[in-house]
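To begin, one chain is listed below as structure tokens, in the form predicted alone.
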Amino acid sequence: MRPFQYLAPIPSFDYVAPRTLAELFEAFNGHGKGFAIIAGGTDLMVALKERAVAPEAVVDLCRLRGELGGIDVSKGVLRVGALATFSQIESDPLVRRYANALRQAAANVGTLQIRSIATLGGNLATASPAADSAPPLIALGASVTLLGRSGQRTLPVQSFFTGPKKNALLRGEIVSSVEIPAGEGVSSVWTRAAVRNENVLSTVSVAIAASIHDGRFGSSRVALGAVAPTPILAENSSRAMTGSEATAGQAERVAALAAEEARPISDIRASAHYRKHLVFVLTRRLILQMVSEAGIP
């Protein structure tokens, strides 16, 4: 796309901002296949300017924050509404307590302006392999709830992604919330490598959730972003970490397995070989951080 094309007017479309879920699903039915959903708009507006999409209508969820927003804990589950912004997630004490890896990722999404409007549901629905919110949620064993006219269904977050920019949403469905187990004693951490610190896609991201008792890891999950067609759960490294001794040597072994499970491509941001190396380095770093924070020498 030529730079001057960004100055050209966006093709016209109908704008609909439903006030209730019933109105939302009516709007979907009323515009056939030619509608796009906007939550924060940080992805859709770029796509409109690049002429990547030309919807008949744009359906805005902004008036549905009562139904689709909020962050709360109930019956051992942390619920994060789809319209929760990354600024809200970053500053929420419940997220810090039960899903610190998600808080860390939220604090690094784009710029301050982007975090103020970009939403968790929008980030997931865009289904980028580099979506920074996905590895923390996968590591934490989170589920995503999808809502349609006929009801709702729930999927593990790792099953929601079906390919690059593809997801499990059916026509007329939206992401309504994410549910994260709010267990005590589970720590989670996230980090990434990028060309610069902010406002760029991650070259590689890693999230780990685990408990440590008596010098050993309990149930552990390692998740990776930007190294496969979708964000992934690194199953072999997760199994190797679970129940093992919390030592530097084990950190090396788990990190090596994670690097083997990565299936990256080479692109403008990094070669596949370098991405695998980054997976090893970042995974080892996070495990050693968790061991140190647990007070294990």
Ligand SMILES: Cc1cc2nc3c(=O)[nH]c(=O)nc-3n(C[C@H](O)[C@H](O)[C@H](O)COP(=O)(O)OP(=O)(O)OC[C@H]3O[C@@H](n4cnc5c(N)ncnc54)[C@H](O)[C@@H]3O)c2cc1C
Contents of the next structure:
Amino acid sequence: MRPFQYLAPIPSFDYVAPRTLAELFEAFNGHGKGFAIIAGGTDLMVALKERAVAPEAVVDLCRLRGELGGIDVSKGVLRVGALATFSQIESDPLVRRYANALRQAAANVGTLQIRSIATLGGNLATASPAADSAPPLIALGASVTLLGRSGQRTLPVQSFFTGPKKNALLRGEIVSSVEIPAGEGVSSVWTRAAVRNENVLSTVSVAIAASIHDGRFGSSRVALGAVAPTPILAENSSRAMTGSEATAGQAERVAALAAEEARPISDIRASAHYRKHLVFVLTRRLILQMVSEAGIP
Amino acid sequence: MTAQKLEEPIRRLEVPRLDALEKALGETKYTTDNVEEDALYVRVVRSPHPHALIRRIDSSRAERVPGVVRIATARDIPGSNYIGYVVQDRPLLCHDKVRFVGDSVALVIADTSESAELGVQEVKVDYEELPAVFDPGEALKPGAPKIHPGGNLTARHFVRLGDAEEGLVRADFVVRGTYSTPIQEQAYLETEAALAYPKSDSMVVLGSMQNPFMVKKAMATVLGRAVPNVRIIQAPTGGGFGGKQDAPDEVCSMAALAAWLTKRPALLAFSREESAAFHPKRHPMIFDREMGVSSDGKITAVRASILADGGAYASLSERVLFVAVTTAAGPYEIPNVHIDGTTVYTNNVPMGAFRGFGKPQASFAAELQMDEAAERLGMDPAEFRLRNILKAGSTAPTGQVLTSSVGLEECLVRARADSAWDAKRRTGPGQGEKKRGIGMACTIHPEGLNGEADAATASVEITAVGQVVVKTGLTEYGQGIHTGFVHIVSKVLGTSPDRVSVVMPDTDVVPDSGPTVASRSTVFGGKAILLAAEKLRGKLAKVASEMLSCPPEVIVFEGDTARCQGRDDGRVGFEELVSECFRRKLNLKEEGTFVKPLPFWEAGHGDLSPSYTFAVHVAEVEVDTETGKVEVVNYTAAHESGTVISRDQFESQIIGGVAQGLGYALMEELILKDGIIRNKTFLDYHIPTAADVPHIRTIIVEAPDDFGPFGAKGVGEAGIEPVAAAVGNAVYNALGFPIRRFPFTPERVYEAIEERASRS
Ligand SMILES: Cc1cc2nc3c(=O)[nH]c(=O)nc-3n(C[C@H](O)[C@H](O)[C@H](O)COP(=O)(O)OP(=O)(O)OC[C@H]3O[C@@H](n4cnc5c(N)ncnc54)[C@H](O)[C@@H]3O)c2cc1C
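Alternative state: the form predicted in complex with this ligand, after the form predicted alone:
And the full complex, kicking off with our chain again.
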């Protein structure tokens, strides 16, 4: 008997699992252009199967959890390592405290099986317009740290995405972590709309981070997923929300601006018109939820 | 006759699912788990065009791909290239033209799947594209591209009862509407697969299938006289739902052709994408329907025309249409009925058999319109249905007077009570952005092959060591049917279920019991097995009576023994009794045959089936009116299927049917653009997850019937039939207006709400 495969097997490649960052960059060097990075593999395996990539070597980050994993807070910054899985993020108390929207999004990714291996770094690096972790990070004003042989650089998360499936990583660079300002008094929320309740691409997702003082929103950020070539910060609506009264009327106004800023396409998953409408509905709902959670009547 | 009363209902499943443990442990060997080292891989060259002439097939480059052993085209077929269940219109390999995107053109046979894949890319087919037609309405217009030599009409059927014109005129009001239904994909876990082994004068094929004897017939057609004997063995099969009713005819024939040409074992198995492109789906249908109602809430007439898109080949379109047409009026007393149905060829993927077989579509149109009429009457839809519902003695809309059990009314009454219908049914529009609604739908399901004669043969044999072996061509493909058979036999012979086994269907070993379709296996196969087992029991009783000295009529079989009724002293163990029979050289093998004669059907009316099953479902939904998302929050399914042989299996059929029906109602829709399927994989073809299915309350109404074994009727399909309609009516109740097209995806529901708002 021989094992049966529907498709011809994925063309063979070298496999390396470096133990140190030095070895990692060595491995990149050794394979010139033809390598792919693997973390959880939940996107990469699909790409390999579809022959969207055909690497000479696959470099596995799994032995670098010490350097690239972990979740901690110091000096007012919540750092989430690129190798943190959605299961870890979902159940981490620091994330719950400082980045609730990210926790909510993490808890909704795929299925239990996917969440237990899929990583935050992989979600960002894939750069899908629908990446569920992106709107919470953008709303929270997070930045992403990219690490290369010759050092590291930091970018706001929204600038990391440069197009559908395109990001700012240079060849030989990796995502090493995400830094989220760990401000007290900032609350953040996330929601999405989808055709079914689990294991499904978001039709639209929205995240908002804001503080509320004396019945008014402080600095506020509204971020949108699946409605533009990349996840985006809705700048006009964020500006309008900042400093506005925490009321239902303002929620409508901010949500309408967000819908205007959305630039969705029509495809078999949804029409542009419907996606814009969803941005309005979900944004308004999130703001009303924040208002009611802040105890404002 | 023996004294033991066999008609007593069997209440509880004492037999656990035979295949459960093995499947849970991953030990089941499906077709592709049996690939031997020397097996060749077969891949199909498929048409990229919806409609085109084949000018030339050049396989010279493909033949030179390392590892490619042979390319097969229509010319290599020793027998006939044309197969099909109703009409033999589908070429195994197209030679003159292709009729849909995915049509089979050639086979690449290679040592490895890699070589086969490369070979497929190297087969150069020179096509001349033809104008194509994708809309069933366009297909019949003069000047439409002609897909088959005889034109684009596949079949017409009609029902006539009374005078519908007159009935509509006499009505106090008439409700009218156009209802449309989507294409549903069977989405079984295991995609199609067949493994063929050539023998010196025969061909053996192991495959995933519902109907080994149909495959045998198709294969004999394709191989013709070249192979004197073909033998089909059904491998454990991971789901079918009708999709494996006729598709395996082709898959197995292709594997066999490859094996015959190369004289080596050959495997053909489909990826998910190929499976989606290839096998027949649930027909999309459009119903133009009008129903006349009197002010006291009686239906006076139904007039409807149905148009079905059958896709590129006939498959079972003609049969599916017949079922849709004959159930389109619904399970109600309607004196005047006029239904016309048409199914046409288009250049879309073929449509065919799928659990429910035309009834989920017909029920959607009929049941939604029932609620629209109830609204006009200002009457509760449950009340309106009760006024018109079929009862024992009623004349069905097909003209048949129902004489057997009709448990529809009890289903309705109990579903209404258990779902708290009267408390929950909303009469005015709801407040707020999330609105709740509750809806009801009924279904009627005729027993056995619809409008055809039906028969099943099975055998039961007792071995020298007292094992009982059941042989039937009816296949297990996830329903649990073989467990049901064990149940029946162990009940008749009074043995423990462990003694009884069911042989995996193999056409050289088992009798032809007809196809495993149409919810007929328990009824027809079960009855044939029951008859065979009763003959055996008669023989055993005779011997036991001599051993125990009491008349055979009072021998009781239970607990693996035979004893005389009313006496505690003498008993004989089953094995001892069997040994005695063997000593006497008695033949302990019996066959049973159960026949339903050709139904009477003429001039649009007749008697379709001696017996029917019924169901009433109640769905409760919450509609998010801003996003359009429909959440099904409660579900009640009441079924009358005669006597229940196994409660666990009965309920799991209903629950599975409802879950699949919720997918159909809420999210499943194969999207085609210019004949190209846009959502072939589960990324975009959404089926429900556990998170989308609420707790399903099942209600069993037992109304024993004298047709099937112990009075059982079929249950495999009824569970899916009324679901889209029940959900549709619940959404109607929540929103205050009907949406006559589904699935009720968030965007479609939102669009309907928006359109309604812009109109008012
Ligand atoms: C069934 C299923 C359901 C899914 N559901 C969702 C969902 O609900 N929401 C959602 O957003 N996504 C979903 N996904 C997509 C996927 O799971 C996520 O994008 C996931 O976060 C990817 O992480 P990974 O660790 O598996 O990445 P991998 O597959 O290992 O890598 C993904 C890509 O990123 C690169 N990469 C990985 N790590 C790094 C790094 N540290 N630095 C640089 N490059 C890197 C890889 O080279 C590759 O190109 C789903 C996928 C599947 C298969």
